[in-house]
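Presented below, as structure tokens, is a lone chain in the form predicted alone.
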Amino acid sequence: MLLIPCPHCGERNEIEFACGGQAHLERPGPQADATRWARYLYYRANPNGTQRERWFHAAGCRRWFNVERDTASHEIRTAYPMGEAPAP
């Protein structure tokens, strides 16, 4: 079972969380064309390695936060609150 370190509550079991997909995506402005909106809404990176993701602590503090995770090994390298930069 995967243990996810919530930056607000500490380490918890994965069943308490919901993954929100890729983190740090820039939302297009209202004047953006349909192609740019389609890329924002439907296309995501799926690397075999390190990826930054958004997670929601549904059964805990009910807050969103970011996680840097290795998609091959599921090792979580760091977790940090929304709006903050990841640790180097």
Contents of the next structure:
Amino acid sequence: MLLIPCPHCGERNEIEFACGGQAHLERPGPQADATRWARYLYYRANPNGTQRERWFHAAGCRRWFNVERDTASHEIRTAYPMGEAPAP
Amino acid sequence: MRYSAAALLRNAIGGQRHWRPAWRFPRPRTRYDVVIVGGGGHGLATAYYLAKRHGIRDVAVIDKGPIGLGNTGRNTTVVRSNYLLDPSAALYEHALKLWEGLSQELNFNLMFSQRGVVALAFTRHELTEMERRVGALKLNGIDSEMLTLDELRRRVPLLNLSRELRYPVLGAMVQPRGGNARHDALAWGYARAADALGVDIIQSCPVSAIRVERGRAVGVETAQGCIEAGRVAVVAAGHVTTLMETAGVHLPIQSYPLQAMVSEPLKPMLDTVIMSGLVHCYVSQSDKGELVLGAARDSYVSYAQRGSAHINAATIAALLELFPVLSRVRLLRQWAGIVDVTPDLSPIIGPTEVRELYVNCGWGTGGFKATPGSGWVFAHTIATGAAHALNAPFGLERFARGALIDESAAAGVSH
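Could the form predicted in complex with its partner chain be given as well, to go with the form predicted alone?
Let's see the whole complex now, leading with the same chain.
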């Protein structure tokens, strides 16, 4: 069970949230080829370690934000609002 | 040594001193024709069919721990082939047909029990989808029937069919040839049969990287040194992406924990497998009497072999809705395995952009049932360098082509 620090509401139980997967994806332009589109649509990082991902506070402020989490230990290093870069 | 009634008798008279280990524990040689990374059911089945059907016996199966201790030893042992789409139906039905003769072929009791798999519908939409699926299955020659509520009541007397529930059961479908098998026995049976054909099974030897030279796989780096290989086949489930990335191959796979539980042993009460989608749980009773429960998977990537408690709570709530008689039953154990999930919930079986590097992964939350068929087609792919007709649609290139095999609508349960 995760305790997720929503940047707007503070720490809340995992059951209030929905995970949106890998953060900071860039949508390719209209000229991109099929391989590029496949990467964007279907391929996601799957690290055994630190990952940046999007979460949605579904049963709270209903806002999206970013989380930096370790996929092996489940430790959450930091949470930050959409459009911002994580603290170094 | 062949297992038989005569062998039992001989050893009983001889004081049980003459049994031999079911497979050897060899030190790895410096080179093999084929190195298979992953000693679960799929990897061991691949080795067996390489040796048996294709005469390729210079094979090593390497696992980071004892064989069959990953998802093979953690799944809920359901075997069925009632998939909606034609490519999946053909692949899983091929596996089910192999299951039907496998205990005899391997000379190992897999405790394969075709007790039927019953799926429940709770909404008009689920019922309509179920009728569509039964129709598609019949067109593919796979046994499947709809059950009326009266038939369901006779088949599963303890099931709660009250109209007063939040989601009352509206109908069900059954695959009579589906059922259960002993999961460990599948790994052990394939291991013993492959070993007898000359395959080396290397246990407790983690593989850290795949060696690639000039676009061609040439071996693997392991805890016991480098092992050269003519061909490398990776069947590493939840850890497949981290390993394949050492060869520069990216896969559209996410690794998630999937949980299961068993109850304390009970007297016989359930002689079929129940799969329940909306009120999410699946349950069967093992030969020891334990109820084996499958839960949903967690929603975020994880390599920790543990899942969240609220997932199990929801599964138990669903079970009690279906079988209120179980409210005082205690759980014995719960655990999680790390499953490899693709965007279309179908596996990836085939060659990669690196020559002589093959991958079999993405079985996600339901790979156990497919083990014999998976090993059979993967062995063919490795031996010939090209996919068999059965796994040709399941290549890695389908994602760039947009030719997905989207089984999410057809999964037995909602994940």
